[in-house]
Amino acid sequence: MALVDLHLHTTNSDGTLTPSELVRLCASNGLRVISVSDHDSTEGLSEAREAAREFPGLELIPGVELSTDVPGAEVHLLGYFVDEEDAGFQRTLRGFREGRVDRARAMVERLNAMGLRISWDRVREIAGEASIGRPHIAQALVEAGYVRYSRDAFDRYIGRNGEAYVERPNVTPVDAVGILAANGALPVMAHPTYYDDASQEGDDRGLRHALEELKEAGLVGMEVHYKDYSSDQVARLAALADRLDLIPCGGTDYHALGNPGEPEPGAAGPPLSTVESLRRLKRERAVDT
């Protein structure tokens, strides 16, 4: 098990554990540094921070995850050491969450048109006060018996190649990096091989070009250690991060969705040296400002 997991979700976005429950699980799994990085929301950080006080050996890095679309792909950006008190940043996040509602409603309408009768009210009930996302739609599909597991809903209907998929509002990856950098957070590209099919098969030319563009905008790292990456993928991505002078980050992207074999926090993650690199860069940037 890793000692660091920098990609975790709670009920404040599309996870199924509360921030307190997640922190307790991470502590029981022996983790020493974690980041709660909910989609378009920092609302769970206060509860997570309070829960972490019960475990003196556990450090919480405040995080967030922003999602963007590019032609034929999705790019997700993680931000570490987020300034939660930044009013402008919070207004931006609220706008993103409102866009999520419109997008999710459009997906439900497409599913209904296909004959999959799930209700928008039920999707909202599942999401509760959280930032609504596709996993809430997936759970509704599971409840209605259309799929067995939430991952099947993504594979068949609401993943990028699914019939009911709807793109996000037009926020580019460069925009997202700029938003995080303006907040003072450290922008990191999440699960980079998801950028395109070629990168999943070992051809990193397109990914490298995207990373170079994002680094120019302020990107400081990329996920190298990720829940479903093979040792060969990790080695390849580590070499790419080193070549581009990006900090090698990672984590399990844990949602507690109940999919078979879902890795728990700590099943994947970077070394403690990654945390030292992030801390050092954050200190340097604080001095510069």
Contents of the next structure:
Amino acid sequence: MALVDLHLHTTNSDGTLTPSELVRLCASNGLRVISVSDHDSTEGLSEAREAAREFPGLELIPGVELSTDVPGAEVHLLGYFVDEEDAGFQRTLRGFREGRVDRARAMVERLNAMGLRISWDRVREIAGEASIGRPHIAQALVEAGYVRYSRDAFDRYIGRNGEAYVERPNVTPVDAVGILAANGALPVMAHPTYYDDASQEGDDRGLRHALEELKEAGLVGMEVHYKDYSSDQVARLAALADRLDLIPCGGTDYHALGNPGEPEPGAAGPPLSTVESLRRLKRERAVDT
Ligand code: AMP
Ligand code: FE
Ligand code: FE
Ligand code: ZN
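Please supply the coordinates for the form predicted in complex with adenosine monophosphate, as a counterpart to the form predicted on its own shown previously.
Every component of the complex follows; first up is the chain already shown.
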């Protein structure tokens, strides 16, 4: 098990554990440094921070994850050491969360038009106060018996190329990096192999180009360790990170969605030296500004 897991979700977005439950699980899995990185929300960080106080050996890095669509794929950007007090940034996040509501409703309408009878009210109820996302729709589809597991809903209906998928409002990866950088957060590309099909299959040319462009905009790292990456994938991404001088990050992207074999916090993650590199960079930037 890893000592560091920098990619975790809670009930403040599409995870099913509260921040306190998540922090306790991380502590019992022996983690030393974690980042709670909810989609378009920092609302869970204060509870997570409070819960982490019970575990002096566990450090919490405040994080957030922004999502963007690119043709045929998705790019997600993590932001570490995010400044939650930044009012402009919080306004931007609120805007993104509102956009998520419209988009989720449009996906439910598409599913309804396809004859899948799930109600928008139920999806909203599942999401509660959270930053709403496709896993909430997937859960409604599981409940209604249309699919067995959450991930089947993505494979069949609401994955990036699924019939009921609806794109999000137009934010580019460069925009998202800029939003994070303006906040003072350190922007890191999440799960880089989702960038395009070629990269899934081992051809990183498109990904490399995208990373180079994002680095110009302020990207400082990329995930190298992730959920279920094989050692070959990790080695390949580590070499790419090294070549582009990006900090190799990572984590499990844990959501507690109940998919079979879902890797627990700490099942994948970077070494402690990654945290040192991120901290050093954050300190240098604080001095510069
Ligand atoms: P959204 O933020 O609404 O676009 O939903 C994206 C979220 O759906 C991701 O953060 C994951 O939690 C989840 N997700 C994306 N693809 C899959 C998949 N193939 N199987 C299961 N969950 C997925
Ligand atoms: Fe998610
Ligand atoms: Fe993601
Ligand atoms: Zn995530």
